[in-house]
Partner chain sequence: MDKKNTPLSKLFLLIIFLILYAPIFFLIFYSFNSGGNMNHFKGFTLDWYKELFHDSRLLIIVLNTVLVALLSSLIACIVGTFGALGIHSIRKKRPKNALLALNNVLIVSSDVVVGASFLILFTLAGIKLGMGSVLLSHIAFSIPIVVLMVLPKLQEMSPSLIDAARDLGASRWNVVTKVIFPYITPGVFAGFFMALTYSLDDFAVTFFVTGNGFSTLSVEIYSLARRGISLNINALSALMFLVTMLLVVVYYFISQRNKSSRLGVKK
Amino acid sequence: MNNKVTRNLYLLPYVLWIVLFVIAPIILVLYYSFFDVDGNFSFINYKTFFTPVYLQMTFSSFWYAFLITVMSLLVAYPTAYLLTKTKHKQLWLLLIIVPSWINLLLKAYAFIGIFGQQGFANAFLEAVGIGKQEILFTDFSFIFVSVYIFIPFMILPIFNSLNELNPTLLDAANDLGASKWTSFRRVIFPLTIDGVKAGCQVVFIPSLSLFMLTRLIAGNRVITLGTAIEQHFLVTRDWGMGATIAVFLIIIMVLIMTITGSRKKGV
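Where the form is predicted alone, the structure of this chain alone:
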């Protein structure tokens, strides 16, 4: 009995944290979503969300989040694989993770300087004879900077999955005559799929709600659900519409986590 009471006491801080900082904010967002701009109870926000403007915005958010996730995966997987083969892999992994500790705003302003008309990127293009290009405030700059920011979060779970891979399985595949591509396709990738799913989750979900980079790097040429939420809460002061978009964003995130979540089969 004493052990049960002690266990409940240990659980109390976690329960309070979840209630205060997870459940309560979601309830507040849901509550505000039922009020129009004048503060009257209404379902108009949900009706407005299913208009072409917001549906196009939702599709745009999914498209850019998909591109960012795919680009991050294409870079992160071979990087994580090479890291597992290096001598001081933990040190190299730390060097990759360290930039993620830097404030997002500082990194955004750094890339504004790099991609600007007088920045390093244009100086290099001019030196090789291509000439200055409009790099900043484009889809390319937005996706490039987003991938740079999210790369460490994709590399880490994949690295952990690859690092835990039993090397005897690869030896067995080689002994059976499997090529390197076959070994990757039939052994390595299937056994590290949980790491890939985790990496895709932590990249795709935040990418859906990006708003700072859409303003600073893309110059508001890229409009996402996160941008719309920011505009409604801080500019138009239509908290109800902003909350409604947030409700659908939460639902989308839960669905993504459910779909990409690992399912352990019972033995």
The other form holds:
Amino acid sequence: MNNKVTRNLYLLPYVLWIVLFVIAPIILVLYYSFFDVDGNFSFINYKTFFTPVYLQMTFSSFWYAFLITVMSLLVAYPTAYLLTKTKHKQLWLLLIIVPSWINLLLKAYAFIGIFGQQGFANAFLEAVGIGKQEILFTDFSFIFVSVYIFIPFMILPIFNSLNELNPTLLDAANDLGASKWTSFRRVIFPLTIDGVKAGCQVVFIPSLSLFMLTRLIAGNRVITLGTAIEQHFLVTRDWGMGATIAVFLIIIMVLIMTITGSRKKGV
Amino acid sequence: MDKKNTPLSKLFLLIIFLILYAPIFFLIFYSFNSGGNMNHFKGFTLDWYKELFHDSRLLIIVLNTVLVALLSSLIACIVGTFGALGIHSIRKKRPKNALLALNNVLIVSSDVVVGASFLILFTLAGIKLGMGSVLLSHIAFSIPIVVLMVLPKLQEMSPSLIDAARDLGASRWNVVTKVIFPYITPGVFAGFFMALTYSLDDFAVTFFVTGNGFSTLSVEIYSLARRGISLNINALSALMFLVTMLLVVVYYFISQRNKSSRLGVKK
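With the form predicted alone already on screen, would you show the form predicted together with its partner chain?
Every component of the complex follows; first up is the chain already shown.
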């Protein structure tokens, strides 16, 4: 089989990539987090991070990400479950996935039109008799659009684990007298928990950093950690503070990965 | 799970599909609106499409986006495939798992952190922000995707195939080109298409490293959408939807072929 020399030849560009684009950026982010705006070495960024302003932001960022994840899960689980029972399930699954291939910004842009003052949603609300509401630039619109964007990513892993579920287990539960709810709670859900975890992971981490949605849909009302990083890097040019927030995002990411287990499934 | 869906669950699925597709078709519908907004359909027109095709700046951006996507996927495919070959040939568990963990870092990290850290990297390395930096970062985040698509193919390949080839007098190079490559080709293609869609779709990373002179479609849509509604974007989204559908069909056929070849060559 392959000897060491050819193997190292194969690995050379790949390892170079790992060093340059995986390890170096992490170290650089960590390095920059120890410098203030003027380029002096200090811990000021970390001090700033632990002030109420940033802690509050971190907390609300988490809260939004949590809400988005839970809502997506609540919609995605029944959808995935019902999908596995359809006749041409792979085709239906593909149709669920297709919207996730449409550029995210186009979808956000569509919602600017739908949720606008004169938009479709308001026309509908008026027709039903509720009357016009301010929908765009609210927490609701931000969460709705985010959930809309993430639903396919949540459905996919759950669908896969439901699909692998051995149907005879359900028959067994049924034979042993379990009600539908019991067999869901005791059999189906525990056996598909890996899919749920994978889905939550795929939704939670990106939703901490949806700065384009906060800008377009939430009109700067919602400030997440991602928005703050973008702000510091591209607007105020305070790279040190941006890097500090990035360090915390990386730490949070590692924590989530270890909690939900390192099992990964492709999106 | 042989029970059929009840009408109620069919309705649920229908609503989910409606919600997932409504915004997209909403955009496409209003791209034919002569009224100039997304609220009231005045009359049918193709003006927005005409305007789109006469906007040479936008056409250049489209070309740039496609060029970056194709080039980055191609290069990522080469590096990633050889990387996967290298990883696969490592016997010891610990270095192999370490490489795999490093491989996944960029996939699970949030886009903002990746973008910000690449921005630091390019600035320090003295690489001018523009097409070069965008191309490099797209290659960087596509490589792990290719690796993840190719590795399973290598793992499912029976080692006795290689032994047989060696016994029959194949040189080491012959083994790679005549045995391994044909076997993993579907995985490489799947990786290429995944990388292509990631690159076409990416906004956050590109937004950080794009600089002033260079723009991709996502970044352009973002800056247009921040200025408000313009039906040019709708026309653009209709065209992009068509292209996406085309990619989906291609991808579907590739994955179908993957499946049939798996059935064909049993271990």
